[in-house]
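Given next, in structure tokens, is a single chain: the form predicted on its own.
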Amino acid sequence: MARTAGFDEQVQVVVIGSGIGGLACAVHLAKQGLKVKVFEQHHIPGGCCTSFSRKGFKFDAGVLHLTGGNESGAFERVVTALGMQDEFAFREQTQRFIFPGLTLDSSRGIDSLPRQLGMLFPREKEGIEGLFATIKSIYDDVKHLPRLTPLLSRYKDKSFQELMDEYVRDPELKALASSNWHLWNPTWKNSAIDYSALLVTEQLRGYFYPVGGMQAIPDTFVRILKKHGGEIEFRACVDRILVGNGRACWVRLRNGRSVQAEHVVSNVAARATFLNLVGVESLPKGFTASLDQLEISLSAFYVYLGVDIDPRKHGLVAPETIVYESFDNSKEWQRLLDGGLSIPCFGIAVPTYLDPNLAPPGKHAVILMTMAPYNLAGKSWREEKDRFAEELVRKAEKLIPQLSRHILVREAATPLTYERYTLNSLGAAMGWAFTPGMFMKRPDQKTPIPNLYLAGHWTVPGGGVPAVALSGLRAARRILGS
């Protein structure tokens, strides 16, 4: 590619984001001998995947396991593609959900969750067994997309609540069914098809947790990229992506400086990409209109808590405990997404369980989180913060005693918090939504703009680091097979 007068750099390919799918494809290309530079907004790489430190303790920004780690799923298939299989160090964690009166443990395997349901259930278990058959039969047929089977085309419309009441009348074993993924949407808003396929996923690889926090993936997939000749750039922010003749040819920072490039890749929002980065003039006719259509997942509410207290003597012995208050949290949800203020279920995560360095000797990390609106219907975030904050604690003072007595350090983000750092739109927690209308709806890895790629959670295959991983490599690819 000959450098034209005028740019400040010339790269092959420029990656806007350090999102783990955006290094996933700088990590690619590089190796391939391509010149890649990745340009970060933030000063830190990862976006939703990144770890801050207050005061000797180290919290995870956002997310808080990985399923499969890298030992099976599509995070090991990605980074042994990649060559960096043994770069990670992952402690397998579980998982308790706790319900009025009932406490539900993770375990691996497929048949775990179906044969407890049937031992609480009994006067269920036909429709238990029929259930998770269906289920099952979705997750080997989801493999096969975009072949829409005749059972995908049965429930690409419906949602996981529809599916459930085809088997089991128990609203109490619908909860428990749901409880894996009840806790970032409601039943009726959860896609039957992409539900089923996450809950096998998870349920076959286990949830894992890597040594020295969240920040150590995407810390790994920088160094690898530096040692392939790749570059990374922080507090750079692209403001704009240039179409010439019809094709992404360069991006401009917001300092001004420009860079050409043969291809270019958005690891961050879709909508921003398009919209900001690119522009409606130099968009396909109706494209936005297509835009439109599609549904942003909610947004979350964490609170980070240092403490010297040890969780496990009151009895939170899980890394990540799931609370739900009430089997039936329909009314809790319907005003959250009204925009009200409403706690439907929350978690409490202490990776100090699994990697004590995370912490001064003998203290812990702490991190409760719920689902949050990114517009509060009559009221601010500047207003709520803090009494959503307190009202959390107290909360989770229910299974940690006196909790609020031994709070070292305490911070909290609301979802504007989330779209800063990410620059997510809403704050959104997952991309696109995986609610029922959205089934194969999300954008494709290569866009509508010759030379232009997305990367991250808002393209195929979805949310979630194992998936965000996918979709860089796909990325990659596609501009290695251009």
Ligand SMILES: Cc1cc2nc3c(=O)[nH]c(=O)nc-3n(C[C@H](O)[C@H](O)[C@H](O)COP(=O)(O)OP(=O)(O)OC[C@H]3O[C@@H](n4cnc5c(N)ncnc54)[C@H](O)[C@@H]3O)c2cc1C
Contents of the next structure:
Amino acid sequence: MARTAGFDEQVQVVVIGSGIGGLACAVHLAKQGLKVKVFEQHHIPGGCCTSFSRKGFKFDAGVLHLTGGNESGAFERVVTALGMQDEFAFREQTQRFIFPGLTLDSSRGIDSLPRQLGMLFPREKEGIEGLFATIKSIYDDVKHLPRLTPLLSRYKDKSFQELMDEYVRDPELKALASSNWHLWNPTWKNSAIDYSALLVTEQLRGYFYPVGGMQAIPDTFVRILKKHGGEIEFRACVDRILVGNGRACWVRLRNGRSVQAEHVVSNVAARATFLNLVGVESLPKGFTASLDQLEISLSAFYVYLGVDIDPRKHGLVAPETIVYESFDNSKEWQRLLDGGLSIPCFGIAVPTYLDPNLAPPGKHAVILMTMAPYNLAGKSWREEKDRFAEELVRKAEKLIPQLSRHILVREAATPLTYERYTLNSLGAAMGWAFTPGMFMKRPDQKTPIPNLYLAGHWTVPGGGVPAVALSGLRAARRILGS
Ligand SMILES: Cc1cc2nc3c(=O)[nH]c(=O)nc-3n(C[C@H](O)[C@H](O)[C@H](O)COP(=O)(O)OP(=O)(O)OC[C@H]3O[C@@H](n4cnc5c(N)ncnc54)[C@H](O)[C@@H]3O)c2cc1C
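Could the form predicted together with the ligand be given as well, to go with the form predicted on its own?
Then the entire complex follows, led off by the chain already shown.
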């Protein structure tokens, strides 16, 4: 390929961003022999799926486990398609849900949750069976998307709350059936279809955790990328995607360098891709308005603790524990959605149960987590960060007594932290929110600009590591088929 005058570099494909979506795309293309270059603004790969070290402790910054997302077994399918199935070592992770006076453990098997709920609420056994039969049928139909089956049409605009209301009555039963928080919404905002698909996927596939911590995942992708001739450059922020003759044809880096490409893949937040990198002048009329209608998911607040006690001594045995202090957390959710510092539920993850090498001998990495709004009503994260971290530690102390006396290392991340390190709009954890109807509105990998593709959680199928890996593979296949 001859280099066109005026460009500093020329490749076949530029991938902007090394989140798992961008990396899956880059690896597939490099393995097919294309000249691929990834530009990453951070100094490490992975985006939301990274780890950082402090005083001998290794903490996962965002992602704490892999699931199937809303696509069962998506991660396995992608890594198998990339020939990387033997590159990872995973340990199975379990979760415990704690409600007042009641504990629910995650366990594999499609009948496990309905069976546990049936025993707890025998009067509602029939409703529970009906509810879970519908959930399973929705999951079966999701593979036909984007075609809408009659069942998907029926539930496409409904929330999981509305689906539950059709079958069961007890509010505590509904709280338990919707206790999985992985779509980052209250149950009345969770899409019935996405939530059903997630529930079945998690029951079938369970949760898994990579040995070495989350950074092992992007690091492995980068190793395979380089092995196949692909390149990655860190601290390299792309600030412009140039459109010439109606096609994406080169990118400009913040330092002024220009790189010509036959194809450009953006792993960057969708609004930033189109409004900042491409520019409205190159977009079809009405396109940005269609993006404005899409809701962005919530962000997170994490506290990372290096501790010198073993929380298992206090009965905290699951690698991930989700705590609900009440069966009705709707007020806390509403406060949070209104920009308040509110904790509808919180999680305690101890990845060192699964990989003790993530901490010095005898010590543990404990991560406290909850959902959080980017904009705080009348307050700033700068002012509130320490106080909110204290509040989470206090809550965790109900399960790990005197936790605060055993802290050797403490760090916290607010939505602003996630935004700074990943450049995701509003620090969004999942890209677009998993609200009813959203599964039909997410932008496709193919964009209105020829030769510009999307990979990651701002395109189909949505957020979560397995889903974004799949989006990357699909973007690569679009390029290869073009
Ligand atoms: C706190 C938190 C917890 C989560 N927990 C889980 C979990 O347990 N399990 C799960 O499956 N999912 C989880 N998720 C969701 C999951 O992490 C994301 O959906 C997924 O990792 C997003 O991947 P992506 O490919 O879209 O890229 P991202 O991870 O969003 O990364 C995008 C990359 O692009 C880079 N970039 C952006 N703009 C530019 C630019 N202009 N130039 C160069 N580089 C740029 C960024 O630096 C970043 O590295 C969590 C997310 C968060 C934030």
